[in-house]
Structure formats: structure tokens, C-alpha cells
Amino acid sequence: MPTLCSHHLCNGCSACAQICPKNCISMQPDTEGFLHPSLDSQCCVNCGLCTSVCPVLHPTDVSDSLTGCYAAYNTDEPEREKASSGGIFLLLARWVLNHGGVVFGAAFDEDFTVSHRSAETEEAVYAFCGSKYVQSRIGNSYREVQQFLQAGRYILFTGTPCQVLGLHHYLGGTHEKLLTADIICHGVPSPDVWERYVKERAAKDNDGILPKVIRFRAKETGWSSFSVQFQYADTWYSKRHYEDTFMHGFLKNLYLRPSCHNCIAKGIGRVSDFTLADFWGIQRIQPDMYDNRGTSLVLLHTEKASAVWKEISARIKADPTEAETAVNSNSAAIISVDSHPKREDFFARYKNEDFEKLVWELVPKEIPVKPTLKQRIRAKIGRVFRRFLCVLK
């Protein structure tokens, strides 16, 4: 039988199941709720392409070398605001939408689940904005990927750094009219416990009925104090982030995917084309790219991507930046987190009793340094302001 990655150094990213030529593999929930290959044995014909497109048994060496790398921002106001940073992706799915091309992204799916899917319109687009703190099931879009890419269509792929490495050993390598775009990673949380969080919210919140929108990343409170939204039909739940239980234990690493804790793709380089990220840090760093409506950090690692960029540049407030400099801000770009102590006593009890009062026992609540007068009244002026736009909008 062919060797598959062990299971605390895998990172989900699907590559073994979507190469098999006779599908015997498929991605099943382990006890915790993360999805590993289970192999069927019995239709394997060995012939080995699940070991070889594994990204974790075949390490890919990348340059730390960039083509550029930028404190940046959409001047459009209402795409920044639908955007949990900048609102740069929206431009690069443009782009490629102009090309004729297919977009791929993370996007929730009724129930409030997050899997991957293509989208040929700017609408369909819009699915893909916003953080979703989540590992989304990949499905079969590297094999619809490829199929797109054969028919000489352009595409852009984003997604986590392992999903992107996932795609690139699928597809062994890069290709001409492929834009990827990854993201600087904190780690993914079960989306078990984030099915049951949503459940349990809904639950206390609106009498088990489902919200219409969930927003990890809205910016009512401004982008440095983001906060959680869940909007149901006649009421609707708001936390900052620090306040929220399910963003509390992810910030904490309470129930993280056992393989982000020593993640493979991490580093400045990558094999992406763009890296996209908040830029946190940027009111020290770089104060006049600060409004608190959010500021990406953007890595070109590729020509390609230092190309595209030159075409969106004019939808675009870009200052020049050095790369240490950001990054000593933005840690969880090379620097892989802890596992939280109690994660093991966390997931031997969620199942069976009430998700925020566990979460709170095992990761006390902190409090939080409040804003100060003058951030608060700035945060109230932009808020207004980007009121006024949509409305002129």
C-alpha cells in the first residue's frame, strides 16, 4: 500500500485524494473534527501518485526573494469595507475576470460550513470576501483547476499556504495563467467546533433558526477591533473579537489542526504568487497608511504577480515597505504557533457539554486595553464616512 503522511503532520490540503486515478481516497472527519485521507484499499492499484503530490513528504525549497512587497490598500471605500483587511483580492479577481478567467475561493455554504468553489462572475465573487477562521473542504477544485487551466483560461486560487501548496504539487508546478494568492496563517480551527459553535449560537441567540450572514471580520468598530457578527432575520449578535467565544479559543490555539502547530509553509518565501494579509503593526510602522479601515500587507513573490500588480496599481493606495520590518509585526508568517495546554482536555469534553461555558473555563477571558478618546471618535468619524460613500455608492 502507498505511504500517506502521518496524521499529525497533515494539513488537510487533499492533493493524495484528488490525484488518485481510481478515487479510493477519500477525506473523512478524525475524532476531532479535521479531515484526513482514508484510503480503500481494496481499489488501490499502487501506483504511488498519493505519496508523490504529497506536500509533506515532498518538501518544495522556495527563494525568500520578492518581487516586491507593500503596505496597501483598495481606494474604492465600499469593496474595502466588504474586505476583512485592504480589499486587494477583489482587484486580483477582477483582473482575472476581465481575462475571461475563474476565480477560487472559500466561501460558506448554507449551513454555514466553508468549502471551496469557482466563480465566473464578479457577484459570485463577492462569496470569497471576509476571513472565514475555518479549513474549508477543498473538493475537487485543484481537478476543476487543471481542467480550466488545460482550456486556456486564466485563474486565480486562493486559499491557506497549505492548500496552495497542495494545488501546485497536484499540478505539478506553476503555470502560465495561474495566479495564486495565499495568506499570512494564524491556523485553522475543526470546522466541527465551529459547526457546533454556530449551532449553540443559534441556538441561545434566535430559537435554533440560522442566521442569513456571519461575519468574522466586521469593521463597524473599526479593522484594529474587529468584531463577530451573526444576522438573523429580526435580531442579530455582535461581539468584538475578544468577546466572541469561538474567535476567543482560536486566537488562543485552543482547538487548532494538530499540523499548524509545525507548519510546513510557513517562511517568507512561498510558492504562491501573492501573500495577503492584514497588515498589523502598520499605525507604528507606517502611521500615514493607518485609518483603522483596514491596511493589507501584500508579498509579490513571482514577474507574474509583479506584472498583474503594475495593471491594479491605479485602483490602489500602495506604500513600498521592507519585508523584515513588516513581518516582525506579523509573526504568524514564519513563525508557527504553540498548541494551547488544555487543548487535549478541550476536546475530550466539547462534544458533551456547553461550547462557551468550556471555552471560557479553560481560556479565562482577558481584559482588553480599552481605545482611547481619540480612537474612538476617529472610529465614529469613519464609520459615517463610510456610511456616506455606500450611500453615494
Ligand SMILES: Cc1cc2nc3c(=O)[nH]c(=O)nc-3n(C[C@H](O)[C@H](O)[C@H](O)COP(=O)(O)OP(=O)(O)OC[C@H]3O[C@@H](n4cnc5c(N)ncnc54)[C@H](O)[C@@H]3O)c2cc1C
Given for the second form:
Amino acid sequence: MPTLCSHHLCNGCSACAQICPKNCISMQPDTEGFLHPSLDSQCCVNCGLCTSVCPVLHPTDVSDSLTGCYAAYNTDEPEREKASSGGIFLLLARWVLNHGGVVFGAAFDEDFTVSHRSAETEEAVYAFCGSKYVQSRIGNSYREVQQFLQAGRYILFTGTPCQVLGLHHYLGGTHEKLLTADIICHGVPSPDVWERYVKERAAKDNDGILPKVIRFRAKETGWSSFSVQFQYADTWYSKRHYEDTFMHGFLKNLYLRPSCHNCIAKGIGRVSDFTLADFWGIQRIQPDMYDNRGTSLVLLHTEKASAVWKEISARIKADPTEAETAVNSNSAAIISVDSHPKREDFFARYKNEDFEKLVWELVPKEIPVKPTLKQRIRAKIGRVFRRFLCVLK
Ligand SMILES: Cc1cc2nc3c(=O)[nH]c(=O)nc-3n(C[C@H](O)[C@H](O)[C@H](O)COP(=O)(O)OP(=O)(O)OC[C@H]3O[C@@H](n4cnc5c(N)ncnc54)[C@H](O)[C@@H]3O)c2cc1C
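Could you please show the structure of the form predicted together with this ligand, as a counterpart to the form predicted on its own just displayed?
Then the entire complex follows, led off by the chain already shown.
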């Protein structure tokens, strides 16, 4: 029997299932709803490809050197509005489409589960815009990427760092016409938990009828205090991220995939060409790049990425930045988050209890502590001092 990665370290990239020449590995949900490889030993010919392709069993060495690092945003406002951060993804996608290529990304299905698909038109690419904070089903995307590359097409493959790493291992390296963009990833929530939340929300808000649109990162309330929105036919639900139950549990690490707590794909160096992220802390670091409509942190890892960046730069407002400074405000780039101490409790109960009640019981809202007079005076002096420094500059 071939060796597959252990359950708690498997990130579900599915390279093993896709490389199997006999299709005897399928991805099956575990009790928490995360997909894991399941091997049908009857048809296995012991070729060993599933073991050798696994990025967890065979870690990749990557260099931390970058060919560029920017605070940036797309200057087309409606395009930036559609995006979670600065809308850079859409510009990369358009570059690939304009070169006759194919774009891969994560989209909502009709029932709001999330899966990876390919797109060959700009219209179809719009479905990939905006973050969906749940692990997407990768399906046979790596096989499809390989087929398109063999046909001589350009590809942009986007996904979480572990999905891009999985593709890299599946293809056995990089390819002249392949561009990859990963993200700084906090971790991926369970698809089953998300499905339950969508159904429970719809039952509470709209007699069980699913919404027409869901947005995890609506910017009407600002990029930094974004809202989660469910838009139904006649009504809608909208809450700031810290008040929405699903986002609260996600950001408190209540239902992330176990491997996210020991992620192998973190670091400044990546196998991808681009890393896209929110540039949290930009208002302090480069205030000129902040307007609360979304600023991206963009890491360019390869010469290929720099060449494409140059070609799309007419549509971007960008300012060079230091990666080390930027990731200080976005530690998910380099450090795995710890799981919430009540994680096991949550998974033991979530299938039989009201989701909203359970999450707020296990992870109550933190009541902000009012700053003392001394703290307020200190903060005020700090603000005046920083403004004074800006004027001096
Ligand atoms: C699960 C998850 C966790 C994240 N955690 C962080 C974080 O801790 N810090 C941070 O700075 N940024 C994080 N991001 C990235 C951030 O939210 C933006 O996606 C990123 O900055 C790109 O933004 P954009 O404005 O260029 O494009 P957008 O239009 O916002 O991004 C769309 C891109 O995201 C991809 N995408 C969307 N949902 C998924 C998904 N479920 N799985 C894989 N790919 C997906 C699409 O394929 C497309 O490439 C996370 C994203 C996801 C999906």
C-alpha cells in the first residue's frame, strides 16, 4: 500500500488523487467536512506516484528573494469594489485572457459551496473575484491545467498557497506559460460548517430560500471594517465582519482545517509567481496608499511576474514597500495560527445545535475595554507626533 500523508497534516490539495493513473484515490469528507484522499486498494498498482507527488511528504525549498514588493491597487474603482483587497487579481486574469489563456480560480456554486473552475472569458472570471472564506474543492483542476499547457495556452492558476504548491508538485515544477498567484492565507474553514451556516442564515432570514448573492467582503462599510452580505430576492442581511457569526468563528480559528495550524506553505518565499494579500496596516506604513477602499500587498517572486507586472502597471497605483515590514501587520504570511481551545467542543456539537448560538457561546464577543484617561492622552500625543513627522517629511 502506498504511503499517503497523515490525516492531521494533509491540506487536501488532492495532488495524489489527480496524479493517480488508475483513478483509485477519491477525495472524501471527514467528520469535520474536510476532504481527504481515500484509496481503493483493489485497483492500486503501487506505482508510488501518490506518495512522490505529496508536498507534505516532500517539502520544497524556496528562496525568500523577491523581484518586487508593492502596496498597490487597481485604479478602476468598480473593479476594485468587486475585489476583497486592491483588485489586482482581475488585472492578472485580464492579461492572461488577452493572451488567449485560461484562468483558474474559486467560485460559488449554485448552493454557495465553493469550487475551483476554469474561465476563458472576462464575464466568467468575475465569479472568482472576492474572497470566499472556505476551502474550495479543487476537483480535477491540476489535470486540466496540464492539458491546457500541453495545448500551448497561457494559464493563470489562483488559489491558497497549499493549492498552488499542490499544482507545482503535480506538474513537477514550473512552466513557461504558467502563472500562479497565491494569497496570504489565514487558514480555510470547513466546507460543511459553511454549508450549515448558509442554510441556517436562509432559514432565519428568508424562509429557507437561499440568497441570490453572498459577499464576504462588501466594502460599503469600508475595506477595513468590511461587511458580510446575503442578498435575497426582497430582503438582505448585512453585518460587519466582527458581528457576523461565521466570520467571527473563522477569525477566532474555531473551525479551520487542522493542517492550517501547521501550514507548510507559509513564508515570504513561495513557489508562486505572485502573492496577493490585504495590506493591513497600510495607513500607518504608507498613508498615501490608504483610502479605505482596498489596498493590496503584492509580492513578485519571479522575473516572469515582474515582466507581467510591468505590462499591467498602467492600470495600477503602486508604491514599492518592504516585505518584512508589511508582514509584521499580517503574520498569517509566515506563521500558522493556533487553533481555538474550544475547537474540539465545537466539532462535537455543531451538527446538532443552532450554529449561531453555539459559536457565540464558545467564543463570546469581546467587550472592548474603555481606555483610561492616561491611555487616551498618550494616544493623542502619539497621533500629533506622527502627523508632525509626516509634515517634516
Ligand atoms: C481562505 C482565505 C484566507 C485569507 N486570509 C488572508 C489573510 O490572512 N491575510 C491577507 O492579507 N489576505 C488573506 N486572504 C486573501 C485576500 O482576502 C484576497 O483574496 C487577496 O488579497 C486578493 O485580493 P484581490 O483584491 O487582488 O482580488 P480578489 O478579487 O479579492 O480575489 C480573488 C482571488 O481569490 C481567490 N479565492 C477566492 N476565494 C478563494 C478560496 N476559497 N480558495 C482559494 N482561492 C480563493 C480567487 O480564485 C481569486 O484569485 C485570504 C483569502 C482566502 C480565500
